[in-house]
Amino acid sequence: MAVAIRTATEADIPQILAFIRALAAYERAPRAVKATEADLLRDGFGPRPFFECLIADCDGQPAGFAFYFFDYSTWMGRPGIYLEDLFVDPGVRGHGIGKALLQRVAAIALEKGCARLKWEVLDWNTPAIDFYRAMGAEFMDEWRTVRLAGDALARLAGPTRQMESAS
């Protein structure tokens, strides 16, 4: 079984999807995904990319991908990739794959300067949180995660959203 690590493209946006939306569904929430093809191509493909993608081919085959993006630590003083998602195809589980992704994406989190490299799992993805585990990676269990979304986002923007189209 060959793998091969590349970068996505334009051209790779239906299968980013695909993936998205396969990923979404082995979390238990496959309504969950609103993306686009359009929100993916304006948000990742344009002149200021908010995300970056690589793919894993197995045997010339989309099999896998790894999406993220940079952070910054204003206490290390130093860049960072937050992984957003990391899916291998269930069909092709077992063969590295989820490791080549991983590996590459801390090669460019090491050649782009980052002083870290992190990602959320569920507490229920025994299989996930093991894999992680035996590549060393430490669980901050002591950390929360934080979300605003929605009418509770607007709700907390109204004023400053306001003072802004005023100006």
Given for the second form:
There are 2 protein chains.
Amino acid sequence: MAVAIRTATEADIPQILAFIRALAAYERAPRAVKATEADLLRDGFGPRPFFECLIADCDGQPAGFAFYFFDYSTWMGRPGIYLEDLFVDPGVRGHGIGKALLQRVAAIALEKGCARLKWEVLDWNTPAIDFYRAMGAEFMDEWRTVRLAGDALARLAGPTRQMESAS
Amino acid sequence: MAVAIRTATEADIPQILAFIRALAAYERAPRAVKATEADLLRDGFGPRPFFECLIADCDGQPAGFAFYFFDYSTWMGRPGIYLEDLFVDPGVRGHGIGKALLQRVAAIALEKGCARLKWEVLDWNTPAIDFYRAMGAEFMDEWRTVRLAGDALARLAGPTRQMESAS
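Right, the form predicted alone is done, so what does the form predicted in complex with another copy of the chain look like?
What follows is the entire complex, opening with the chain shown before.
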């Protein structure tokens, strides 16, 4: 089995969206994906890219992806990489493809002078948790992630913004 | 008390670093801040800014800041704002300065077409947790944040990278 990691191009967008959907299904949220191919084209391949993406080809066929962007550590005074999605097709797991994707992301982080890699894992996903722990990752369990979206976000932004967001 | 929110400039860098240090002390990690003024200048005000920053002036004096960057939701197919730091000087708390900073960040999020605001809070910081809950924020407690840094990051990146990072 020959595995090659490469940077995604616009031509990979349908495949990227298929991976995003497959990962959401694994995360027990199969209907959560609202993203479209047009969204990914605009936000990843336009003048202001919000993310970068790697594809793992296995014997010439896309078999997994790593989807990431740059965050920032005010304590370190350095950017970091935030790994939003990492996924390998169930049929080809156990061949080191996920590890190869993570290794490439780590290499990019060091090339760019990043202080760290960060990501999130569901608390019931013990195979992934064990895999990350063996790698030397720390779990930041003292921190709770907070999210504000939809109506609550519009309410906070104020009455004017609320009308704009509703239009 | 007159409060005004404005975008930070290079001239604010010493003040931003002072806020970062004051927040770290509040978070019980007073020695965690390695960032320098040169780091913040390079990463926030160069050709590829990794973050944006707002300053709250209170009667013409800097009294707090919001430090954020853009992340991305693969489920929504939209960028989001990740609020890395939010801080108000203890001497002027209780006057709505933190709320005013958050409101401006929320307004920027809607202007930029973002799906959500995200941030982290320490699990013992109940005043902040109550404040965020009242605002309609959700706590993503099913997700654990994972971090890989230092030697573990270099090890993952591979032997070549390890040597480079040590040099």
